[in-house]
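To begin, one chain is listed below as structure tokens, in the form predicted alone.
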Amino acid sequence: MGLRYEPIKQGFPMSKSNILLHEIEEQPSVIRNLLDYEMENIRSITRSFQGKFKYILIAARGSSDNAARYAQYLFGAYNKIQVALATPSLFTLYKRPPSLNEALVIGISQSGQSPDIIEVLKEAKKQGRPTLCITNEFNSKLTKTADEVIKLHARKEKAIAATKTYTASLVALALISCCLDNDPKRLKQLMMVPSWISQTINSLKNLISLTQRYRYMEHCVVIGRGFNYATAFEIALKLKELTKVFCEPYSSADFLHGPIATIGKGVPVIIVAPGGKVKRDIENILIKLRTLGAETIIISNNTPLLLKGRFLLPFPKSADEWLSPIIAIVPGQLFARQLAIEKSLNPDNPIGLTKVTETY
């Protein structure tokens, strides 16, 4: 027999303990704390690393790996720094680590415990490279390995699915980018993120119950491009974790190179569609999806794009494209949680998953 759920006053249905919803709603305060407590630390770290590297290598798994995808666009677009994603198995299973010459090596891990991420940083230090970790656990094995530490200040994350540690990781990366560039204008924009997330949560309270339309959904596609390529991967991960839906993420460009052939009438397609450089590309793919009869779920801060969808999940228009992944993931988190409830699953404690996953 499935779990029973009751609606709560603010408009969001709750599970027995309601942990995940609480952590989603905590995100504005977590980000404010991170900006308050880590600003000077990150300024100091970026000064100490200036001139010591030519590219960044990031080691991460799961949601942290999706944060690394955001870093690829962020540091490339604003800091002219190439970002590569590490292949930890080369360091652990194969014992054949590549040369890390001229790299700044960053480990991102909410728990700071995953042995393969730690091993990448150990090898980097062995090769004389500067290392940095971003984590929520200050006294973890990862923090003891890295030269420098950025703490997420997210307090303990109790729900299995990462939410507040994911957005905090994005903010930490955005703060690094601003400090590397010494860009006060972008820093001022970044300070608005907590307010935009609060607005997003409040605006969705009366919309998210419409997710019941998708209670029998068994598979779907999530599309994003540019900065929100990371968002597509993170939404897909949340849907897999919480709802058991088989969900595939794609960039809109890759999707046209074959996978679009899987789309037929009524197939759900979630599209992360902010304004900015990707707008025209998203408009074109929406035309193709409409022709194929797809069921489009639009996450956007652009009204014309929103109106092209069947199910609309808006976020504030003020958010520039480079910051949109931090806000656009929140509708995805709420959609995945609500869909789990509609499917009589417990979003706080998905079957088969543990909070800390140690991979080698």
Given for the second form:
There are 2 protein chains.
Amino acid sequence: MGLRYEPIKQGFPMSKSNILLHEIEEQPSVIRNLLDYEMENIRSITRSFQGKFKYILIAARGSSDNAARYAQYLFGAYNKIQVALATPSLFTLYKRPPSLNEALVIGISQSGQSPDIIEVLKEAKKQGRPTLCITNEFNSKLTKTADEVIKLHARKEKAIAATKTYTASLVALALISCCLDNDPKRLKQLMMVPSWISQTINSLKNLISLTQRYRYMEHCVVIGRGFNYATAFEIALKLKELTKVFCEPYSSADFLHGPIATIGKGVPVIIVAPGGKVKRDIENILIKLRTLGAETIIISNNTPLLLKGRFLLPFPKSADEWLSPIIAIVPGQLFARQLAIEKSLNPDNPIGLTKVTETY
Amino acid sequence: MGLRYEPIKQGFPMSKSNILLHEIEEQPSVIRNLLDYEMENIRSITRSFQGKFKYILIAARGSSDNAARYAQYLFGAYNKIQVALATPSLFTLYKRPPSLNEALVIGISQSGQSPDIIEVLKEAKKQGRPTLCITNEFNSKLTKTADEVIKLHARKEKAIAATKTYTASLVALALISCCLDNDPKRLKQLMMVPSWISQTINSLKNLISLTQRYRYMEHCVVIGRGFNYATAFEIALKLKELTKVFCEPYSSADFLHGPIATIGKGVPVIIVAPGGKVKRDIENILIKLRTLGAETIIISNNTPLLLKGRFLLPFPKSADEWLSPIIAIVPGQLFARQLAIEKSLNPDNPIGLTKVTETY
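For comparison with the form predicted alone, provide the form predicted in complex with a further copy of the same chain.
Whole complex next, starting from this chain.
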């Protein structure tokens, strides 16, 4: 009798608590609510601000700051508006705020509590500038300071790492952009986002356990460009928060101006690679990374690009590039959560972090 | 007869070529030249731009982009001007540039050759906006595009990693700031920078060999705030370029919004900690880092702050906070160069990098 091999059942790690997973899965319904409840409010806000500013200044921290990065491309490309990111320490530590003449000032904060963001909006009001805040907490110091408020309708976010408030912030910004240029075609595309996220989550259900390949990954790089520059930053932040992996985000252009020197054989590089205007740029980076022997993890809705990677995280083809950041972050969220579990860390409650961080 | 111990002479690593070291040491003379030759030019440029813009947009990559970060704090705090950083892909890949109405547009590029930076300035001109470039190459496409040119007078930079063109860019920006607000006291402080850099280099001559402690460091974090947010980015870039260490820069505030989760026992954290308005903020971070057991490397001109670190890199006390980034980068440059040597890498010619990087 020959040897009989029986597959051994692996002790697959399971997370005992599923708060973060639940909030990731909640995203389609949160976005549906936001689109339903805020459309009219945002229409009236954009009308009231029209003609009152020449550029936008956004104050935000953490995931909200990554949403602000999305706004730079979104408002730039579709509304021809230049977006600047605020430097809060000028307003708080130095007490030497710049003149905000010609600016519309937007604060983004899930909790509405970070004192530095509130300070920027207070100064804007003092200078007579129009102000807006995007938040998940209706009764906060931030909402009391801003002229206008957009609520995220994300219900309470219980996990430490932001997921649903991040995608909801992107959708709020996308809604502002659509209302500013009054384009029904883009609005129709935006309505598709909840179902694209659902499809993405479903299609990754079986795939995500393969994340265990990265159990001993200690550092990595995340690359995104244009609209998905924000996605690279947000994936890097999720990985740092949930898995303690040292993880630095870059645009493909900045990456070539020096940081590419850190890439050697086997170094994991996550690439956010939607089809669209950035495709050729991303293809060039992939050729360079292959030469260097990097391990490539690709998040894409473009089959030829996906097939160039070692580990593939797909999202629906139909998502247009300007909306792809709202979808492409979801594989990143699931990857970071699964990797936390593989590393025996609690994804719902990372050690050393608190939900509300108050900085000056 | 007892055993006699004789000290064994260690095989201290030496670099065979000293191009980078020479350029680091050249910085005081480069800055003296720049202050001598460009003062009048900058005075006349600032006069010609006065009243023609409401905010500044800067396009730059790599080290020059870090100089742009310094400009955000410098022009914000001393000239009350809001500074935005450009998103070049909107101008190149997407061909959807935002309206630059009310902006003064500045391009910073050592080589004057990066196509994306040139593209931003071309668009600015097309929109009738005033443009300025800061560069080390007088005959480049960038100088031909810009209305006004500030030359860095840094002679040819031969090492791949930028050092003297970085500090010269900061000095050019500082000169603009002084000329804009016509403050002779600040101008007098600025004149001290060359001698402060010389003092810093001299005082580190013996100390820097202790860098070998970090021979096996694979990743680290660099923290700076306000004026020295730029310094944190530039030190991280030098470390990536020269030593292949994964190294992420943060402001102390952003660091608390998530990334602090990556810090465990022994993780090296470089902190740029001048005295001044950021002192209390940096002290708070140091307390947190001590609790987490991080290894702290402190670059400071403040004795109480220095004494809180494990490895100390001092610079002259008299350097005022607004000028400290031009001095505080020097210990970072020397640290990164020495660490490259300790790791048996060639600091003059890092593998995989070229002097001019052309990105779109």
